[in-house]
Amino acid sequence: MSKRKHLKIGLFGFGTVGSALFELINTIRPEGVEIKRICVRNLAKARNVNAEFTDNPDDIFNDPEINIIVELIDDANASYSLITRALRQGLTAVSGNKKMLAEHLPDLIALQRETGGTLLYDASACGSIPVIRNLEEYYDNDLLISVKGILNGSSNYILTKIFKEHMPYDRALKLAQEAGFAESNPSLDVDGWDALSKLVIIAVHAFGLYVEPARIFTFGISRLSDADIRFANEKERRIKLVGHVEKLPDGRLCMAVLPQLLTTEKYIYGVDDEFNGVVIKGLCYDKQFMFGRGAGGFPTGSAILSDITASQYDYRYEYKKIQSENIPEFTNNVAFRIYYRYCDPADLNLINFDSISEKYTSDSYSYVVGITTLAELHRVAAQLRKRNVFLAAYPKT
C-alpha cells in the first residue's frame, strides 16, 4: 500500500458546498488533510471562520505548499480555467462542476495523460453516491447493460411534494429553493440540464463513450400540470425525472433525460425528497441499486472529501473503457411509448407518432399515448420546450 500523502488544499469557492467541506474537515479532522487557503470573489463578505482567504488565484497556484486544488464554484468557464491550470502544473484537482466536466471531459482526460496531473470528480454525478468510482472499479467490464436513475435531488424533492403531499408545483418549487436544493433560477434542475451533465459523465465511465450534451434529448418537469399529475395518479404511477443510458441489443448506445411514468415495481419509484437513486443493470447480475442524498452542502461535501482522501494514496481514474476496442456507437433511433399532453391542437402535429393507442380531448387540454422515437423528439426538442406541452416516457410495466 502506498504511503498516505499530506495534503494542503487550495480551495476555490466558499458557498454551500465549500463551507460544508470546510466544516467537515474541521470537525472530523482527517489525518493529513488541511485547507491552506481559500479563494473567493468577495473578500469583504463576512465569514465567521478561522481561515486564510484571498481573491487572487495566483496566491494559491504560486504557493509551493499547496499540492491539491479543490474547485467548488458554479461558473463552468471559470471552473475549466482553474482545473486546466492545476493539471498543467501537474497537481491533483477535485471538482464538483458537472456542467464543466460534461462539456470538456475528453480534453480533461487528454490533459491528465499529457501532464501527469490527476482530476477526481465523484461528487459531480450523484452527490453522496459513489457512482463513478464504482463504475471505474467494479463494473469495469463489458457486462454492463444500462445505468438509469434519479440524478437530480432538487427536481426529485419537488416531485415528492407533489405526489406524496399533493402540493402544487409552484409551492413545491418554492420550498425546494428555501431549503437550498434549488437555485433562484431553477432551470438547470427542473428542465433536466443538471441531470444531463451527470448522465454524460456517467456514460464515459460506464461505456467509454463521450456524447456531446446537445445530441441527447432532454426534457424536464417545468411544464408539469394538474392534468399530468391526475393522469399519473389514475394510472397508479408516479412521475420521476430520469436519466438513462442503455446498450441496445445491436450494441449501440442510447441516452436521454426525461420524465417517466413509473410503476411501484421500479426501484426508483420510492426514492423521495432530495435523494438520488441509481439502478445499474448487467448481463449476469441483473439489477443493483444505489441510493443516497443528491442535494445539499454536506452530502456533496462528503463526496468531495472522499475524493480528497482517495488522492492521498494517488488514486486516479484509469478510463479503461475509453481504451476499449468495443466502444459502442450512439443512436437516437429508439422507439418507445410516451404520454404527451398539449393544449393547442397544432402542438399535436409537432411529433410524428408511429401509432397512437390512447387519446383524450377536452376544452382545456388534450393528451395522447403513442409510440415515437428519441430521434423524433430530439428533432423538435427546442419547440417542445417553448410550448405549453408535457411529455413522459410511459413504459408498459
Contents of the next structure:
There are 2 protein chains.
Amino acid sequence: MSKRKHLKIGLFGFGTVGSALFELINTIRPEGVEIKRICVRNLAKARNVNAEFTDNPDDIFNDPEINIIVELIDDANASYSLITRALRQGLTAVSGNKKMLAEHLPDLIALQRETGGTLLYDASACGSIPVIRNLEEYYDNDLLISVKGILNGSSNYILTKIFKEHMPYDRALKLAQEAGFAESNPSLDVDGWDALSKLVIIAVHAFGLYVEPARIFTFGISRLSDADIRFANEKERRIKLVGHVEKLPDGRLCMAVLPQLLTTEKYIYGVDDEFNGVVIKGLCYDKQFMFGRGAGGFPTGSAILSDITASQYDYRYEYKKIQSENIPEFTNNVAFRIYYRYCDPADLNLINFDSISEKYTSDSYSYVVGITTLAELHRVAAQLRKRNVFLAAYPKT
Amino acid sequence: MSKRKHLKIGLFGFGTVGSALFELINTIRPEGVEIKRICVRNLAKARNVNAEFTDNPDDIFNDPEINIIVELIDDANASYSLITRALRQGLTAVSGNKKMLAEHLPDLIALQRETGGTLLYDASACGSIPVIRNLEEYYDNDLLISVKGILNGSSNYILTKIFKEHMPYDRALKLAQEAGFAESNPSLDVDGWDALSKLVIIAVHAFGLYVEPARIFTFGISRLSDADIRFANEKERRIKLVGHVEKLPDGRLCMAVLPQLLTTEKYIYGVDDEFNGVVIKGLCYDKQFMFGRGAGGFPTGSAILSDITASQYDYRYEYKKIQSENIPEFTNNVAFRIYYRYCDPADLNLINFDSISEKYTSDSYSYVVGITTLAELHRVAAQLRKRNVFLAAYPKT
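Return the structure block for the form predicted together with another copy of the chain; the form predicted on its own was the one displayed.
Every chain and every other molecule in the complex is listed next, the one we just looked at coming first.
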C-alpha cells in the first residue's frame, strides 16, 4: 500500500475559504500537512493568525520545500497563471476557482499530461459534496443518462428565503452576502454564471465532453418577480435554479442553466438554504442523489482539504472519459416547455415559440407557457438578460 | 495517465445479481471487459444465455487468461474460500458478499498486503451508492463524526409498505421477496443481520476500526406489531431500521443496528421503498446525504461493474485509516432513550433501565419509554430476540 506524502503548502488567497482552510488545518492537524507560506494581495491588512505571509508569488514558487500550491483567490486570470506556473514546475495544484477551470479545462488537462503535474479541484463544484471525484471514478459514461442539480448555494439560499419565508429578493440577497455564501460579484450567483462554470466542469467528468461556457444557455433569477412567485405557488411548484447535462435519445448531450418550476416529487425540490443537491441518473441504478453544503468557508475548506490529503497518496484525475472513443456531441436542438413572463408586450416576440398552450395578459405583466428550443433561447439570451422578463423550464411533471 | 486494462472475468454465481451483471455487460459492452466463464452450482439448470458455464472452480482458477474473479454467490464460507484462493493467486477479486466481508475483513486486508492481490467490494454496502469508495477516498477520519443510514433495502421496502400503505407485515415481506429485493433467508434482512454486515464494512472504511459483528447490538423489525406502528403514528414519527457508527465526545465509537423512531426532519425519514440512504456527518461540512437504490439485480450489478471498470485502472482500497495512529476504540457504553414494547409483563425485567419516563400497560400489551445503554441491550440481545417484544431508539428530536 502506498505511503502518505509530507506536504508543505504554498497558499494563495486568505479570504473566506482560505482562512477557513487555515483554521481547519490548525485545528485538526492532519498528518503530514502544513501550510508553509501564504501569498496575499495586501500584506498590510491585519490578520490575527500566526503564519508567514508574503505578497510575492516567487516566495512560494522559488521555495524548494513547497510541494503543493493551493489557490483560493477570486480573480480567474490570476488563478490561471498561478495554476499553469505550478503545473509547469511539476507541482501539485489544488484550485477552487470554477470560472477559471470552466474556461481553461482542456488546456489544463493537456498541461498535466505534458508536465506530469497534478491539478485537483473537487471543491470547485458543489463545495463539500464529492461530485467530481464520484463522476470521475464511479459513474461510467455509458451508463450515465443525466446529471442535474442545484449547483449554486447562494441563489438557492435566496430562493428558499423567498419561497419559504416570503422575503423580498433584495433582502434575501443581502442576507446571503452577510452569511458569506455569495461571490463578491453577486451576478455570478444570481445570474447563473457560477452554476454554469460548475456544470461545464461536471460535464467533463461525467461525459468526457468539454463545452465552452458561451455555447450553453444560461439564465438566472435576478429578474424573479412577485408575479413569477405567484405563478409557481398557483401551480404548486417551487422555482429552483438548476444546471443540467442530459443525454438525449439520439445520444447527443444538451446542457443549460436556468430556473425550473419543480413539483414536490423531485428530489431537488427539498434542497433548501445554501445546500446543493445533485441527482445522477443512470441506466441501471435509476437515480442517485447527493446532498450537502455547497457554500461557506468550512464546507468548501473541507473539500479543499480532501483534495490535499488525496494528493498525499498521489491521487489524480485520470480523465478516463475524455480518452473514450464515444464522447457524445453537444447540441442545443432540444425542445422544452417554458414559462415566460414579460412586461413590455413587444418582448413576447423575442422568443419564437413552436406552440403556446397558456396565455395571460394584464396591464402590469403577461405570461405565456409554450414550447421552444434551447437553441432558440440561446440565440436570444443576451437580449433576454437586458429586458424585464423571467423564464423557467416548466416540465409536465 | 494510466491505460485501461483488458479484463477477462471468471464469474461465480448466476442468481439475481450475477445474471443482471451478465446482461449489463452484454448490453453496454464496456471497453475491455468480457465474461470468459461462469461457475454455477447446478449445471443442469436451464439458462437461456450464450455463455460458457462450468461447475468446477478449477476451470476458472486454472485458466491463465482469466485475470479477475467476480464472486456473487450466497454462501459466505464458499465465498471466503474463493476470494482467498483468488488473492493467493495474485488475482483481482470483486465480491458483493457482505456477510463474508464483515466476518473476514482483517484477514482479507492482510492477505491483500501479503500477496499483492486486490479485493474490491463497493457493491457490498448500499448497492448502487458508492459509500465505501467515498468513505475511503474522501472523508477524512479526523473530520468524520458519524455515518448513519438505511442499509437494507428489503426491510425498508417492508416498512414503507407498512407505514405508507398500511399493509400487513407478512404481505409486505412476500412482496419484497417477489420483487427480488430480499435475501434468500429473510431473517438476514428483517432481523438486521444484513445491515450489521454492511455497518461493519462501513466502519472499517470510515474510521479504520474493525469490530466483530458479534460485539454490536443488532435488533430487527420482525416483531413489529400494530401497537408499535400506532405508537409511532401517535408521536408523528416513522420507524426505520437504521445502522449507525458514531464518534462519542470521548473519542470512542459506538455502533448498533436497530429500529429508530424518526421525526420528519431527518433526512432518512423520507427514504422509502427499497432505497438506501446514508447520512455522513463531519466536523466542517455538517451533514451530507447520499441516496440511491440499495437492492435489486441491476443497481447491485452496476455497482459490481463499477468495481470491475475501476480495476481496469488498477484501483484498490488503500485502507489509509487502518494505518492511522489514532484509530478510535469501540464501546457499548452509551446511554440512549428507547421505546420498549412487551406482552408478557415479566419481559419488562429483561432490560435494566436507568430511568423510565413513560409507561403504558394493558391486557394485550404494554410499553415503556426509558433510558438504558447499548451495553445493557447487547447483554440481553439473544433473550430479546426470543420474546414477543419490540424496541426502537427514540431520540428526543
